[in-house]
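Let's start with one chain on its own, the form predicted on its own, as structure tokens.
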Amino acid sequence: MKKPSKQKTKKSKKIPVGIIGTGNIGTDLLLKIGRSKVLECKMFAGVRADSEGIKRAIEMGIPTSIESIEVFKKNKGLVDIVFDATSASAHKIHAPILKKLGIFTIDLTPAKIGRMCVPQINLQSCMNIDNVNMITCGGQATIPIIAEILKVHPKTKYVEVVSSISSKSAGMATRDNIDEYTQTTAESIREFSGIKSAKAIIILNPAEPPILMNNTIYALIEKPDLKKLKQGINRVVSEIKKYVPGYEIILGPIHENNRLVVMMRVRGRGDFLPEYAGNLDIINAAAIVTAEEYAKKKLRH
């Protein structure tokens, strides 16, 4: 009788986490953490007492602060994991502080400080370092497919990605970081695929009603093996859908004018913003998967 009791206690234990940034990304993360079996938010920190995120956290009974990174400096040992949902410039200040505090950091800004992480590709190799970067929403949506394309056609010389999201889903930090977004997305494509030439474009679409997130991959390939590509892409999609249910291929792979084209759509779960905000959903879902894997390993030891 004692063993089942111990197992039950162990299963119910959760790893304490914190969030810096109370905007769209941070608030969506807060709601996703609420569903986690191994994560518990112990601090939701920002700089604006009147932010919608702070109000939502207070309603949920989550501890809040408007001291941003300072609250973690003043309360050492409060959390084991911090999600940084601020901006690239802010994370450059936060990263060394969180490292000194010994906190596993998941960066949701395009700061490019920590190891770039795409759970479908390199989740396990990100578990033994102190800072991981979730790249961008476009990177999370397209890199797994691009990596699969390069497996089948390793001599591909150029890839271009165009991501279109609803302007309503883009907060101030996203708008301020447009240049960093395109640079980080392109750099991550090169890093994960080995391709030397890559370009990334993001479009903030003001259409009403708001559009769903769409991503298009263009690759210069003369004679692609479409059957083999489709098989590989379908496998990748099934893996991503385990943590992003609204992820789907809506076109391709097709080939025209020496260009391979694959288009995917991401429909959000509607946790904070409506389902058009698939861009929030895919990067935050990737961050949660990463945090949960770290938490599970910590709980086992």
The other form holds:
Amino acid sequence: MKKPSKQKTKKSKKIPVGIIGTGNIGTDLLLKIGRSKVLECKMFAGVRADSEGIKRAIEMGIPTSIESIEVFKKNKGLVDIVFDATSASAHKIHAPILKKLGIFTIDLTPAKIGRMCVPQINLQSCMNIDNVNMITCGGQATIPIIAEILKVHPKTKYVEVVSSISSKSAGMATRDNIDEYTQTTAESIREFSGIKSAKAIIILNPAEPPILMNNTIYALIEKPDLKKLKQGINRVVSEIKKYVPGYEIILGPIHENNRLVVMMRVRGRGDFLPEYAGNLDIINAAAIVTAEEYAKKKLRH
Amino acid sequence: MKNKEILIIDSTLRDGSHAVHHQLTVKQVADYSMAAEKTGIKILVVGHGNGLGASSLHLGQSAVGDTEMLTTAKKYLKSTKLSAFLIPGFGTIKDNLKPALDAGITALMVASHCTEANVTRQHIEFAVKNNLETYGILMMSHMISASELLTQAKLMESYGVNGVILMDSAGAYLTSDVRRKISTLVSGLKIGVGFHAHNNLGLAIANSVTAVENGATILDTTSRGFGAGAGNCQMEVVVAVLEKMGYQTNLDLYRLMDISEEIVSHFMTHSQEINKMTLSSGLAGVFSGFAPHAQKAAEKYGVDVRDIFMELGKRSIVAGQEDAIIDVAMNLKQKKSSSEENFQIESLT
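Next, give the form predicted in complex with the partner chain, keeping in mind that what was shown is the form predicted on its own.
Complete assembly follows, chain above in first position.
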């Protein structure tokens, strides 16, 4: 591996971070970290030397490795934060290692080992633990709105979300983990909103040109207070927009066929994949905002 | 070739679910299963039209849950295998597939949109590991070429399925399409190849027979054609035609006719026909299951259902995106009323 100069590290007021996984998610994270005022990528690690992501990192002058988790074991103290963008099964192996190394870990797989984090809801409570799970893109996009719906209508018994994403934005890890993805999204909705019954559906859409990430929330509510819901949802949206600028409501809340319907769309920032990959953008933006909060706290001390 | 038995899969209690907005009752499942067993049917597929875990506000909730439907059918099946249907992204192993195993399924259909076969790996491998007779289904298969279909089918083959079935979800195939696609799969795969037809263009029987003539050994059909949109390949008719042509199905044709007449005809809440809706959806190449949703939206927003279908076709909407129908209908309505200055989405509620 290429070592950064010591002097530069000293001068820098940034917290060193590492990424495991050089696919769509990992590479997009790398580009987002490049914009951060408090984070600096000191290691971009995967397993494939020929991956598109590794090539990009080398071009950017970021240290790379194809030893995956091993590189962090061999270089203790290299980073304070690691983003794991591999797969649920790989993260199960990585998590205890990173914990032992004392590295704050942000898990972008649906492994669900650490505390689930939706920045708009529970960012602060995720700061003093060692492993934070970013759930899924569908979870990040819909949980804040569902939690708001439950605040207005606490007796709601059932809610479901349908996330449509473009086929092109779903990498191999997403496809290999589609079962965990679906299961984790549903379970996280239940956990965050306190609702007893929740369902998640994911649809990969191969249409060309690729569709933007689209999410629909349905809730069984007989007489919804649309005015109050609208106010609450607008507030939540403005909070999410702070870290996901391309997040917007495209329909509703409306009430039809005895169900409350809200549709939202996420336009990505176009960092690694084009703007249709809002799914990638929202989970990564959530991960970055979490890492930045941790970094700011650390820099203050 | 003609000595080879054609496997007739019976999806009456799965695809038929679409035709009654997923309101099949326990008694209907029981009556049909009891009768199907006696006809010699090898595999009976039971459940919500979109499979395990698909009962939802998005697609319509089943009157009877997955597990209850399966356990009900299981009581009456001995030599007939009980199968569930699963689309990854809807049902999960933990919440749906394991309970289905407990309910007694011995076969499974795992389906994906025709370009997305690699999302079926987890579920197919789980099914194979649990000794289920497993089939891979490529939905909306009219949308891509024969060679692209072969690539996708080969993925399913590598995961361990017993056969791959091309589903004409939209009823959009012409017989020439069947010939080209089925023969490509038959020559490129080592496993069985099948066809699942819909009747939007009136070609369900012709297309199924063409599939068999080109080497398919599996036909996925329903009694009386009971199913989504304009209906499916009518089981008793295709069995009769195949017998007349000299193919073997080893089914009791008279009994198949009887169940269609005496049992399934009573399941139907409306006459199943090719009407302007189903015909235009076949023409547009849009999933047949969209029909009731499109009709509702057309009425609600005062737009022509044919326009909805044509627009859905243009957007290449795939099964599962029922939410797009509201969006399309509202947009069409918006276009219609763009002169009204104060038009707002909210005003439509």
